[in-house]
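The form predicted alone is given below as one chain in structure tokens.
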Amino acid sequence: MKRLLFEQKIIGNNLTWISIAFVGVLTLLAFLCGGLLNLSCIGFEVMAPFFAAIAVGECGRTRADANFDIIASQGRSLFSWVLLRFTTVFLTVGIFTFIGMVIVLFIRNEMPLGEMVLLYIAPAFLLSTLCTLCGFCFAQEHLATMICGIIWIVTMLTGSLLRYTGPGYVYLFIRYAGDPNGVWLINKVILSGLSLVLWAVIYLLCGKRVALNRR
């Protein structure tokens, strides 16, 4: 708990802030969409997973960030390192969104919380966990939040597939696209599977980094 604080004083307020007015922008919606639009599948499986990519790449950087090589050379685990900063910002917009999903259900009262939680993780998880990886392996600023909001937008345009069975079990936005084959909670257990495996990637990247410096 403390290296998160330590970490999450590194990061500063601005995420903190801005998660605040991502919150207060779901509670405006909440109040002026119309009964059209389903708020707690667009944001919670669409806008907040984009977001909680986006402060990953900007906030919870890696390879940018200039302590990097005296991290990677000096550090007990650079693997630990990039774990507890992914976990600080993750963590810290996952409560902000949990808040914001508990505002929306008491506003417009669509789906279960539950429902809407797991509607959130697997997609924030996996879309994050690539920015993690985009951000480890190259070291210009911003290009891993673009990398990802190139996906996002992809995934977005390409809702027609689903009318293929196979397409289902990995897009992103399941429940948003309709879920037509009714496969969305397989869906979100494959979808963590794949973070999963980014995440042995991420874990590999690094033994290999750090073996590279100590030579």
Given for the second form:
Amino acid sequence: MKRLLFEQKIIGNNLTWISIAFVGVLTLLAFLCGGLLNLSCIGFEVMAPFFAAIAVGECGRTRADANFDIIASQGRSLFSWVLLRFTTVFLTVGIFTFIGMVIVLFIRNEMPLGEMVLLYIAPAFLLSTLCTLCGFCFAQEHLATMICGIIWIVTMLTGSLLRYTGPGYVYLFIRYAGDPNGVWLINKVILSGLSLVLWAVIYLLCGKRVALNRR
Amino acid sequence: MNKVFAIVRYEYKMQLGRISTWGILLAVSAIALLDNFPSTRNLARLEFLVQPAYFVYRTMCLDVLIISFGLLFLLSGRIPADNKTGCKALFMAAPISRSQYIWGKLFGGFTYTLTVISIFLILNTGIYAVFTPIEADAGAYLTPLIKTLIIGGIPVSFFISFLAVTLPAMMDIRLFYLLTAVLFFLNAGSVGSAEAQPFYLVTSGDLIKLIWQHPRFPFTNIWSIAANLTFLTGCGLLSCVLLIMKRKFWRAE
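Based on the form predicted alone presented above, generate the structure block for the form predicted together with the partner chain.
Expanding to the full complex; the earlier chain stays at the top.
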């Protein structure tokens, strides 16, 4: 917990303010956008996961951090540092997104809170994990966010692929795309599983990096 | 003026030399070819793919949107990076003015964006011309390509580069990403129509309809085209004026 608070201190207040602004925009949209728009779906399955990825890519930097080499060679565990930084940012954004969900639920009542959480958590976890992995592999700033951004926009533009059965199982925004095959729950489980695989890759890369630094 | 050119030259060379620029160009080219390659299946799926003008139009609408989104990230760190690395203090120590620095960064970003978009369109049209089973003369490819570069390429590059260079210098970069994500989400979610499109579309607005139009549904709404063009150029100019007017941005003059 103490280390979590330290990380929070390093990240600073800007993330909190931007998260508050994000919740504010969601609240405004909940009041203003008409009945044709399913805000719970668009807001929490499409927009919020990308916001989480931006936050992890820009606030939870690892390789782009100036102190990366020192931590890699002298820190107790590189993986726990990466995981802790990720958790701090992901939790901060997650808390504010949850507040947004409660507000949207009270104003619009489009779907149960649990369903909104399920819609959000799998794509957000996958995109943020991918951002962490890219942030660990490339030292250039903003590159991790760019890769996730490209994947995010390409996914949106390739919604027509759902006419086939296969892509529906791994499509990031299945409910936003209409879920033609009714596989959204399986899709979310697969996406979460993929995120865990990516975390295993990060763990292996951390081990390799530490071994390289100590040689 | 020489100082502005020196900054433009540096920005252009440095950005074009980055591996990420070529990585994104190749990745988006692969995506574009998966969608638009003149294979038998794609020709059967897309009614007008036999027309070179439609190919260029489609590539501009869908794939340039993706490449623009990527370039936005690559350009957005230019001024914040100068702050972070202390380069801005060095620039301030040199006898250059705030406007020279800003124009240098802006035109450097603009030429870079236009170059990448041009290479992307030329590369894809070239591959299409080589592999298409339809016989057409060089003019059938060159005319829509040049039209697209002038009508679409220049305003889109202007919009992307000016916004990406100036706004992160005035606001938190994460907020900038979030705002552009909303704009690109609206763009990606828009469905092509023969009716007037919203003015805020970047690569698939009514301006692009000057390149190719559906033969059965001709589009003649001049005001909608003008609104789209005004949005693209106006936003770029406004962001630039805001940065030039921001007193805190440079040393006290």
